[in-house]
Structure formats: C-alpha cells, structure tokens
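Given next, in structure tokens, is a single chain: the form predicted alone.
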Amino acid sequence: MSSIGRGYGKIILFNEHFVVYGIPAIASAIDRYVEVKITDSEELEIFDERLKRANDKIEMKILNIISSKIGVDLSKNPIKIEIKGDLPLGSGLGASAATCVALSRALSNHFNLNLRDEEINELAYYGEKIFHGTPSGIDNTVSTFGGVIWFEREKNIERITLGKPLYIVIGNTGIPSSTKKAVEKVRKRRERERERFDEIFEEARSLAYDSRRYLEMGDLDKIGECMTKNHALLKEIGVSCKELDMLVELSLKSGALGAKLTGGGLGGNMIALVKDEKDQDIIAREFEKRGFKSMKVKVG
C-alpha cells in the first residue's frame, strides 16, 4: 500500500523578513509541487530524488519530530518515503515547507489519521524550524492552504480575492539562497540601527495595506509600484545582493510593471509583475540571454 502527499510552492509578493516581526505579508501559492511517497517496508528509509541521496539527516530529523507529534512509532511501523517534485531547492519557493506539508499530508494518509489542513499546517511549521531556526510561518501556511492570502504572524491568516489575475515571471539567480542566514542577518543589523529600521518597518507595514487595497481593486501598475517600492526597502534592510538588483532592473526596463526579491534574499529567486502572457515571454527570454533561469507562473 502507499500513500501520496503534496505540498506547493510560494512566492512571496510582499514583505518577507517583516513578517518576522509581527508585520503583514501577502504570499501566494504557485503551481510547482513536492511530492511524497509512502510504501510499507522491512525497515526505514528516506530516498530524495531531488537531492539523488538516502537518508538526508535533516529530512531524518524532520520526519521524526512529526511522526513523534502525530503519535507514530516508525521503529514498530517502518515505511520508505520518496521525495520528488518541480519545485527547486534553495531558492526561495518554500521548497522546505512544501516538503514538510506533503510529508505531513503522506503520514496522515498512510497512517489514516485524517488531519485536518490546520493541523498539516502546525506539523509542517515544527518541520520548518529545522530547516530555517526562527521561520515565520508564512511557506508552510502558504503551501497547505494554497490561493493568496494575508499573513500575521500569531493571527488568523485571510484570504484575498484578486481584482485580476497576475501574470509572474520568476528569476533565478542561481545563487542558493539560505533564509536562517538572512534572518540573522536582518536581526543583528536591526539591533545596531534600531530607530532606522523602525522607520523601515512603519513603511512596509504601510506598504501591505495599500498593496493588498490595489490587490483587490486590480489596479496593475499600483501593484507593480508597490512591489518595486517593496524591494527597496528588502535591499535597505541588507538582503538582496547585485544579482537580484540587477535582475530587477532588467525586469523594470524591458517593460515589467514592477520587481522585487522574493522569499529569503542573499540569492534565490526575484519576482517581475507583467501585463499579460506576451510580455512574460519578454521578460524570460531577457533573463535566460543573460543566462539565468526563468519561470512563468500565473495566480488568480
């Protein structure tokens, strides 16, 4: 018998790093997937095809501590887990969270415990604290509920009905990108620039509102403002890097409506707002001349 479990990717369209500190973030789901696989077997075994390797320690670590929360001895209970998908890995997709959610969602399947999403939800965030230390929460909210929603941190997440639909051209710096890094790094220059990182903050807090209001109104040029104005303060507060910057900019000049980061920073991945299909191929076609990887992804 086996069992099957997914969990999506995210992108983040406004606020990552503030949403650390009780600040709101606007995330939407995306449609690139991991995928786990359960089987009964003679003995335990994690086998990820992404990273081609057996019993990775963390994914060890991480399938223990859910197993333990849900009440499972795999030690009288083993199974194989296979890890698959078209998510990539270190870029700043939710690529750990979607594979704690789909994990979740698999044990919760092939052990019949019919866990609800909030409880999926729960187990994929203690899975995420191995991979990101102090992560706020946003990826694996994202990648169990899916849709777009509102986030704060200890507060009921809302959804949010798009005005229109966002035609998205992902960049790929080919940098991996660590969130645990930049999240320190954004703590220990908040502490030796407290007032100015205040003043940070109050803008992007500013900033969610007015872009979740053109959100829903489905006003495209102010969407794309604010997200290019978002990523100005993500780079003030020290995680972009020149290739993201450089990214951005090539967006803004070859027609995009507006650009910025998304997920951890220090490399991964940036995201460019366009008008519709056509000028997505534009815009991929001008990062991958310049050799970086690109991804059209539509939400809404």
Ligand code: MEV
Given for the second form:
Amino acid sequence: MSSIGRGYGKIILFNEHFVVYGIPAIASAIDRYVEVKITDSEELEIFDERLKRANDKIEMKILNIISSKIGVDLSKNPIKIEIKGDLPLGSGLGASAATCVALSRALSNHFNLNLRDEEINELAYYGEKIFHGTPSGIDNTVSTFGGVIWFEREKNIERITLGKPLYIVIGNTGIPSSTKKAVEKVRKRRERERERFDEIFEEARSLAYDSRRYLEMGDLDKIGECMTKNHALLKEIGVSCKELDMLVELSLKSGALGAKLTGGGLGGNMIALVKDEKDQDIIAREFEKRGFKSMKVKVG
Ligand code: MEV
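Cool, the form predicted alone is there; where's the form predicted in complex with the ligand?
Below, the chain from earlier opens the complete complex, with every other chain and molecule after it.
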C-alpha cells in the first residue's frame, strides 16, 4: 500500500525577516510542490530524488521527530519514503517547509490518522525548526493552508482575498540561500543598531497594512510600489545582495510594477509584479538572456 502527501511552495509578498520579530507579513502559496510517497517496506528508508541521496541525516531527524509526535513507532512499522518535487531547494521558495508538510500529510494518510490542517501545520513547524533554528512559522503555515495569508506570530492567520490576480515572475540568482544564516545576520545587526532597526521595523509594519489594503482593492500600481519599498527595507537590514538588487533593477527597467527579494535573501529568489502574461514573458526573457532562471506564477 502506498500513500501520498503534498506541500506547496510559497513566495513572501511582504515582510520576510520582519515577521520573525512579530511584524505582520503577507505570503502566497505557489503552484509548485513537494510530494512525499510512503510505501510499506522491510526497513526504514528515505530516498530524496531531488538530492539523489538516501537517508539524509536532517530528513531522518525530521522524520523521527514527526513520527514520535504522532505516536508511530517506525521500528515496528518500517516504511520507504520517496521525496520529489519541482520546487527548487535552498532558494527561498519554501522547499524545506513544503517537505515537512508533505511528509506530515503522507504519514497521516499512511497511518490513517486523519490529521487536520492545524495539526499538519504544527508537525511541519517542528521539522522547520530542524532546518532553520528559529523560524517564524510563516513558511509551513502558507504551505499547509495555501492561498494568500496575513501572518503574525502567535496569532491566527487571516486569509486575504485579492481584488485582482497577481502576475509574478520569479527570478533566481542561482546563489544558494541559507535562511538560517540570513536570520542570524539580522539578529546580530539588530543588536548593534537597535534604534535604526526599530525605525525600519515600524516602516515595515505600516507597509504591511498599506499593502494589504492595496491587495484587497486590486491596485496593482500601489502593490508594486509597496514591494519595491519593501525591498529597500530588506536591503537596509542587510539581507539583499548585488545579484538580487540587479534583478530587481532590471525588472523595474523592463516594465515591472514592483520587485523585491523573497524568502531568506542573500541569494535565492526575487519576485517581480507585472500587469499581465505578456509582461511576464518580457521580464522572464530579460532574466534568461542574462543567464538567470525564471518562473512565471499567477496568484489568486
Ligand atoms: C523565510 O522564508 C522567511 C523568513 O522570514 C524566516 C522566517 O520567517 O522564519 C526569512
């Protein structure tokens, strides 16, 4: 018998990093996912097709934590776990969270646990902590629930209904992004420059409220402006890099309404908002002409 579980990738539209400090953030699931397949087996095995690796240490650790939380003894119920998906790893699109969600869902299905989304989310958060240390929980939450969400630590999520769909181009710097490192960098810099960081954090907070209003109204020009402002704030706290800045500049010059890094930063991906599919093609082509991979997504 085999069971499948999926977890979706995400883009953070506003306020990654600030969210770690209790500032509201807005994220959206994207149509790329991680899939986990579980089959009964003679012995416990994890094979990750993305890494082309069996029994990866971190994945084993996550499996052990999640299986113990749900009370499944894998030494008595050996399984084979296969992980695959079209979500690039280590690039700020939530692949680690999506893996934890997919694994929790597949385990729930395989052992007939009927776990609710809230429970899946909680389990995935334990896994995320192994990957990232002190995550805010935004990635596993959006991966579990899907859609566009308003996320604040320790509060219930709110769903955002978009006034208009968003056409987005995701540009990949090709530089691996370590969320853990980036979060640590912000923490250290904030300790040294507390006053300046407090001011930036307050700007990020009010930007979240403005952005939410524009998203609900479907005011694409204003949403774009807010995204570019958000990028400037992220740059100030030190999580951008020259490749991300270059892709942001390039998309703005090529007609995007706004652009920003997305996820942990210091590499990984950025997002550009454009008005329609035609402009998506134009920006994607500009990225690819310069050797950067791109993805086109529609949100809402
Ligand atoms: C990573 O996708 C988002 C960060 O804000 C980290 C977190 O919220 O845990 C950088």
